[in-house]
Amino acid sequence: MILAANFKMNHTRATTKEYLAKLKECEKPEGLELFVFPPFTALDRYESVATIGAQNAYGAESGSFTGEIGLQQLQEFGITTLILGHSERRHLMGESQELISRKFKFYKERGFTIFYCIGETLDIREKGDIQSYLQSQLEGIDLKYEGLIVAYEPVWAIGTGRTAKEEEIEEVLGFLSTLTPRPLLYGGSVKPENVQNIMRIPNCSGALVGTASWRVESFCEMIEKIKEL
């Protein structure tokens, strides 16, 4: 079971070192992975009961990309886990599937673990056309790679505090499973209220959580109700 959590552009590297030092006090129960996505200016060479991975990077070792992270930066931090195609990154950045499928690629070939998002918006899932949607995003992806992990992360439940209900979520990742046998997880307005609820879910492996993660306490209580499942 992973339990991972997406800081987004919060906490520096100071708050990232108090809060990792807080998360050891917290009792992970057996078999639960920890993972915790800072910024880049707040990466650095933890001691974490957590695998601290990118929330995301350029597919190149270094070169003139400006504004970008690559394998040179985030080897001096021995990152090797890493976030790609989140829904900011796809409809506020701009991110098309090609370049993030080259980016999939890149990081694929040097053994990197891969959170890979997908998720639909509002008015695809009103059109009720989810699936070939998430077909499309998931096109140039090595749906085998054992180092993939896929996050559904339904864009129109991030961060607004509307969760997918939990026949969604089922029919969702249900219909995921038959095209990876790779870890699914899911990702949206995720809390500590919710949380059992939706590790009960058939095919979920996990929840990749934004918001509910920035609070270390927050975060130890979703580990808790994990505990008691």
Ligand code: 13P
Second form
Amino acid sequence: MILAANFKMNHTRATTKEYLAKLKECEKPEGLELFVFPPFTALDRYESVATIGAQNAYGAESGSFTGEIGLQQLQEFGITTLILGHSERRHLMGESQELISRKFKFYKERGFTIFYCIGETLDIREKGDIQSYLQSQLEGIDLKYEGLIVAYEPVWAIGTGRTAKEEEIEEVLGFLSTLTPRPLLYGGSVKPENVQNIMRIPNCSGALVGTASWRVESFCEMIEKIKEL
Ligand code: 13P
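Next up, can you give the form predicted in complex with ligand 13P of this protein, since the form predicted on its own came first?
Once more the chain from above appears, this time first in line as the rest of the complex follows.
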């Protein structure tokens, strides 16, 4: 099982260090893999129970790409794990499927573990054609890639406190499992109160957590809950 903390634009270098130090004290069950995705400025070579990853990266080694980081910057800290296609990058920063799939290809060729995010908007859910929308977000993505982890994060459930219903998650993960043999995660208002039920959903290999992961106490609480399963 996988439990991942996406800090988004939260935490500094100093507080990330404190967070990871406290995380060490939190007892992790065997078989649970932890990941932490701090902001770029807090990337470093930490000694941690969690694998440290980047929330995004441009698909080039280095070059004239103002405001981006690439392979060279990640390699400095031994980072080989990335989130790509997060809905905030797709919808707030306007990243296209074409751009995301190019980044995917670049980091796949370099053996990165890629947390690849997809998820429908409320509008699409209400219209009902969720599957073809999700499929369009998988265009150009090698679904057999051994470093791939797919995170299903419905946009309407992110940062809203509104978790998708278990049946809704189960249905989508069931569909995704017909497309890829790789692990499937759920993300969207996961918290200590619902993490157990989410982890029990068929085809669910873990959770990608935003808000409830930002306090280390709350992230540890989720680890505790998973331990009880
Ligand atoms: P929240 O847990 O804040 O809903 O965010 C989910 C998410 O976007 C993780 O990548």
